[in-house]
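Only one chain comes next, encoded as C-alpha cells, the form predicted alone.
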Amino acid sequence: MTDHLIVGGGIIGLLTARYLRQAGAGVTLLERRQVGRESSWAGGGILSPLYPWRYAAPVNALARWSQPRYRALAEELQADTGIDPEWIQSGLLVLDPDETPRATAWAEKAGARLDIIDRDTLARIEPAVGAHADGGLLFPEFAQVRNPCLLKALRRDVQARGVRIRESAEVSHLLHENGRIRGVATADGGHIAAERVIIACGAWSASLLRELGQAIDIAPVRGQMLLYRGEPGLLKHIVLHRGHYAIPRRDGRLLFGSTMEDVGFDKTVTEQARQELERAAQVLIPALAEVPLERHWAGLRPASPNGIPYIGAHPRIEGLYINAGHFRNGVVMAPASAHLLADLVLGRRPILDPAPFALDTHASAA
C-alpha cells in the first residue's frame, strides 16, 4: 500500500508529487502512457494566462502565486538534475490595440508592469513583426519555460526524491468502500491500494469520477501547434495577436499556435489547421515564410468552466482528491495548484483560499 497515489503524470501530477514528497509523504504516480507527454508537453510554456484580464479571479490568483516562484524552481531543478527548464523572462507583447482599456485596468489592479509602446518602438524592439502592427502592450516581467525540458527535469527530480513512477498503467476505476477510498484498479486487471488518491489526469479526469456520481465539467479541447526551426534573435518577445502566439526559444526555434477544436479525444493533426496556422504566422512574422517548419502536433487541453480548475477533496469519498481542469493555463498555474492541493491533503494552512476550486463550488455554480 502507498500513502498517496497520484493518477496522472503531467506537470500537475509531478509537482503535486514533489510537494508531498518534500513533506515526507510516500508517493506513487501512475501514468496511462508516458510521463509528461500529454497536454503539459504539447503547450507553449507561457507563464501567464493569455489575455489575463479575460480570466476569472481564481485563475489569476493561481498564476500570480506561481509566477514569482518559477525562476527559483527552474534553477533548483537544473542544479539538482542537470536539466535546464529554460526559464526566460522574454516578456509578453500583445498586438491587439482594442485590448488596451481592459489590459490597463487589469495591470493597475494586479500590480503588473505594463508598457504601452508605439509603432516606432515596436519596429525597434521587434523588427520581424509585420508592418501592419500599430504598437502594442508589453508586459516585460512575464516569462516562459520550455515545458518538455521542465517535465524531464521534474521527472528526474521526483524519482531522485523517492517517488515511485509507473508508466503504461491506465486506471480503469476507483476502489472505495463505506465512503472511503481504497485504491485503484488498472486496465490490466491489477489493484493498487492507497490511503489517499489524487486525480490529476487532465482531460481524462472526468470519466474516473463519473462512476462515483460526481459530475465534473472537464472536456478535451484540441490545440494544434507549429514549430519553426529558426535562428536565435528572430523574435525576442512572446508575441500575442488575435488569439495566436509566437514563442521564441533560446536555440532559435519558434512555436506558433494554436487552434481551439472541440473534437473529443482526437489528437490527429489536420492539413487545414496547418495551413491556417502557417498563414497566420507569416502575416504576423513575414520572415517565417523562409524558415523551415520542423514539426506540427496536437494536444488536448482539459477545459473547465471559466478555466477554473478543480482542486480539493471529493465531497463524499474520504481520501479522494482532484487537481485537474486547468484548460490553457496548466503550466503557469501548476506550482500554486500543486502546493494548494498538498496543503489540503496534509492538513496545512493553504496558500490560497481553496473555496473557489472546490468540487461542490463548481457544481453549485453550474
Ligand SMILES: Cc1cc2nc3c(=O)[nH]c(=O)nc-3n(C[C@H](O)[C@H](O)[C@H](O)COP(=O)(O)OP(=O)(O)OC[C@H]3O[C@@H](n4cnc5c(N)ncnc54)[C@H](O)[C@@H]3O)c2cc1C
Contents of the next structure:
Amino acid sequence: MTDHLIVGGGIIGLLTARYLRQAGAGVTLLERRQVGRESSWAGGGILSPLYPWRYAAPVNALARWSQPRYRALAEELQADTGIDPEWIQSGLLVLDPDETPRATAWAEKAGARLDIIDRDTLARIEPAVGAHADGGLLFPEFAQVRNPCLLKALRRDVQARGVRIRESAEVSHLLHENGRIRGVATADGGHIAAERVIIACGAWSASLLRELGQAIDIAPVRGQMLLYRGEPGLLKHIVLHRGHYAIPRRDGRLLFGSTMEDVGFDKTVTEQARQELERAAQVLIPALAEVPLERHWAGLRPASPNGIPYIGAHPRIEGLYINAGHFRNGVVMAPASAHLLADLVLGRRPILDPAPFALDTHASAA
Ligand SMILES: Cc1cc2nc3c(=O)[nH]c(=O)nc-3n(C[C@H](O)[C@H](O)[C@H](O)COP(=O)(O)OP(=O)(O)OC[C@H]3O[C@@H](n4cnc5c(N)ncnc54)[C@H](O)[C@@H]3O)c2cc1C
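Return the form predicted together with this ligand of this protein as a structure block, the form predicted alone having already been given.
Up next: the whole complex, starting with the chain shown before.
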C-alpha cells in the first residue's frame, strides 16, 4: 500500500507529489496517458493572471505566494535535473490603456511594481509592437517559464526523489468504505490500495467525484495557441492586448494565444481559430507576417467558477483530497496550490487560509 496516491500528472499533481515527498511521505502518481502532456503542456507559462485585477482575491493570493518562489524553484530544478525550465523575468506589457485606473489601484494594493509607459517609451523598449499602440502598462517583475521544460524537469526531479510514477494508468473509480478512502480502481481492472488519494486530474476531475454524489464545477475550456519560429530579440516582453498575448521564448520562438471555447473534451484545432489568431498576432506585431508558423495546438483548461481552484479534503470521505480547477492560471498558482494541499494532508499550518478553496464552502467564496 502506498500512503499517498496522486491521480493526474500535470503541473498540479507533480508539484503536489514533490511537496509531499519533501516532507518524507511515500507517493505514487498515476497518469492516464503520459505525464505532463495536457493543459500544463499546452499553456503559455505566464507567471501572472493576464489582468490580475479582474480576478477574485483567492486567485491572486495563490499567484502572489507563488511568484516570488518560482525563480528559486526553476534554479533548483535545473541544478538537480540538468533541465532548464527557462524562468525569464520578461515583464508583462499590457497595451490596454483603458485598464489603467483598475490596474493602478490593484498594483498599489498588491505591492506590485507598475510603470506607465508612453508612446515614445513603448516604441523604444518594444519596437516590434504595431504603431497603433499608444503606450501601456508595464509590470516589470512578472516572469514566464517554458512550461514543457518545467514539466520535464519536475518529472525527473520527483522520480529522483522517490515518487513512483505509473503512466498509461487511468483511474476509473475511487474505492471507499465506511466513509474512508481505500484506494482506486484502474481502467485495466487493477486495484491500488492507498491511505490517501489526491485528485489532480485537471479538466477531467469532476467525473471521478460525481459517483460519490459530490458535484464539483470543473469543465473543459479549449484554448488554441500558435507557435512562431522567430529570431531571438524580436520581442522582449510578454505583450497583452485585448485578451491576446505574445510570449517570447529565449530561443526566439514566440507563442501567440489564445482562444476560449466551450466545446467539451475536444482538443481539435480549427482553421478558423488559426486565421483569427494569425490576424490578431500580425496586428499586434506586424513583423510576424514574415515569420514562419511552426505549430498550432489546443489544450483544455480546467475551468471552475471564477477560476478559484478546489483545494482540500472531501467533506465526507476521509483521506480523499482534491487539487483541481485552476482554469487559466494553473501554472502561476501551482506552487501555492500544491504547498497548501500538502499542508492540509500532512496537518501542517497552512501557508494561506484554505477556506475559499474548500469543497463545501467554495461556491460561497466566489
Ligand atoms: C492555451 C492555454 C494557455 C494557458 N496559459 C497559461 C499561462 O500562461 N499561465 C498559467 O498559469 N496557466 C495557463 N494555462 C492554464 C494551465 O495550463 C492549467 O490551469 C494547468 O495546466 C492545470 O494543471 P493540471 O495539472 O490541473 O491539469 P493538466 O495539466 O491537464 O493535468 C491533468 C492530468 O490528469 C490526467 N488525468 C485525467 N484523468 C485521469 C484519470 N482518470 N486517471 C489518471 N490520470 C488522469 C490527464 O491525463 C492530465 O495529464 C493555460 C492553459 C491553456 C490550455
